[in-house]
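The chain that follows stands alone, in the form predicted on its own, written as structure tokens.
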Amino acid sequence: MSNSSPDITIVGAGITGAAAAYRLSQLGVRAEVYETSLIPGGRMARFELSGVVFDHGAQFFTTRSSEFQSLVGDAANDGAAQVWTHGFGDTPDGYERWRGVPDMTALADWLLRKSEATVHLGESVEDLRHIDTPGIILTAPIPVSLSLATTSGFKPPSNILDQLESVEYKRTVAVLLVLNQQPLAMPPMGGIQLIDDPCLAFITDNQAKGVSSIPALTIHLSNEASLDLWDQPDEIIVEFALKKVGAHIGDVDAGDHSVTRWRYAGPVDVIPEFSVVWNEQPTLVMAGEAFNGPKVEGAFNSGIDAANKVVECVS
């Protein structure tokens, strides 16, 4: 390794690896991070349509532990988080959902920031033998990156290969909507999330959360619904969503649409470990939300610990 290669290379900047590249600058590793999308966050997730902010892919996260919550207050202090609301429906339960500021890439974009880490946006990595580093953490969702690491001739061995093989992911379909006026019956905290419903999860007015400067819709289909219309034209999907929401905020009125397929939305099951690590030049470390619960704060603690297991294996 030449004297300007990075110590650790991470690929991918959602809040795994922006976990990890914080980690490893807390013990005093530099990393280097490549992301195939041109902004962090992975499915903490701000998209544009026609001029309009969207928070389109996961919109809130909660705090549990002590040291998360001491973590998430620290971005706060420097105005990349804030509390979006104490709960949904009619009895909030008056726990904490966070809400990245200005949307919801900005706790990843902070911790890249606080970490100093060199970041490549808008950069795949293509094969893994090319990066010159003693460790790697890999931090896209399984499917991905097992792929990435079995042809670049890092295959797994087969207790981990099963194990990585095993895990399932859900599907969602996000519907976006530019709207002309205010829906009516919308909460003014700006979000309704849907337990028990059939096709819809959760609806945002991007305006209302404090995202957009005008109405705008993040619609998330159901899993049983985003399955069984994956496969339609976006405006089938479109129509489908405009049926249904109405239902709940009544009818609206809206201009330009987008939709979102994520293929990777969350977990079915989820793998006990923090983090996976095989291999020697390079040392393979695999981490992301399927390792440690399906949240946020599941996918921040699977980068630490992938920071911590990757330092060791290397020092």
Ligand SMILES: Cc1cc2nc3c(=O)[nH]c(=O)nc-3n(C[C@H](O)[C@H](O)[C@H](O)COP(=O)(O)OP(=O)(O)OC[C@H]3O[C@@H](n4cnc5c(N)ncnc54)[C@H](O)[C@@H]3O)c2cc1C
Second form
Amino acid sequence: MSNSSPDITIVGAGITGAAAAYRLSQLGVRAEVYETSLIPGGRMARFELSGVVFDHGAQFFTTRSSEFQSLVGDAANDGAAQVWTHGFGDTPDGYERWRGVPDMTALADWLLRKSEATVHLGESVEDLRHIDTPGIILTAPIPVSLSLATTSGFKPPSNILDQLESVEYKRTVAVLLVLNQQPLAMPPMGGIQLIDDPCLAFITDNQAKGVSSIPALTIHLSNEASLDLWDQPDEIIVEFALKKVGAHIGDVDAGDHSVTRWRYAGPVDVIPEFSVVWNEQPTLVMAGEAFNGPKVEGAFNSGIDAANKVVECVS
Ligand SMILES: Cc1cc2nc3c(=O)[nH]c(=O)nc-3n(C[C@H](O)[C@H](O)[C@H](O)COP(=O)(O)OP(=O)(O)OC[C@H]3O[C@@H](n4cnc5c(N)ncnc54)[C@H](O)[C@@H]3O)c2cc1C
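Switching conditions: you have the form predicted on its own, so give me the form predicted together with this ligand.
Below is the entire complex, every chain and molecule, led by the chain shown above.
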């Protein structure tokens, strides 16, 4: 591969794209990463409201595979990750739940710095035909990547297309609240996971978690409630969240608020392969959390696989 120009382009600097960049660097391949947002992390997102920082999307990640465990250990040694808790129930279940430090964007940021890839933040890829590397890795949610590939004239063959089009995504509405005082009944580590609750899925106090300097709640509605309330005005959604959160942590005294509708919160079912490849010039690889395993760890594994495959194809 060439010494002067990048060999592989990665679209997206979430955990999938960052993992791919990291593996490419291990393989001695130069990568160029394009990211629409001004910060990396994708759905491992941060949000600032009135100067207060929130973990906005993913709240924690697991490290089940030995490769991810070892890498997250290295990130922790560099101060970019730490164990948040060993369980959200009354008694710890022993499994580590990790968080980024200072916030959830830190892991992707750390991987990108380690990879020494050229990263273009705030630059959206609109047409893949303008990219001149022999390989491209697409990491946005499948419908977004598929639309980009198709409008660029690189529609996948019908067997791959059918597979990609079959993936559906759950939605999550997130409500962010700046609080005027600490919530009454929040666990000291600052997280409540609600597995079977019909209304809420997660409540985080970003101050207790160590993300913000004052009490600030991230409330994720359940997928069912998110679907029901999706088209409602923000004020109705905030009222709903305040009422439901009160049942878990007592009434809260809220100031500023913000509502986000995450259209792609997670796949309903995943595609069995870790990533898919088509086309020859350029080779296209699609990867992300909807391949093989969902969530942050699944996305990481998919990014690693995509990097391995693209190098195999273009070498
Ligand atoms: C509300 C919510 C809560 C969640 N909670 C958890 C949790 O607690 N634990 C967990 O493990 N997982 C959780 N997840 C899932 C987890 O966040 C995702 O699985 C993971 O972050 C996906 O990473 P990714 O890199 O595949 O995709 P993304 O993070 O979406 O990254 C794709 C990136 O591509 C960029 N992009 C898209 N199009 C273009 C373009 N044309 N040009 C340039 N850039 C582009 C996007 O801006 C984005 O940054 C949650 C998700 C949401 C939304």
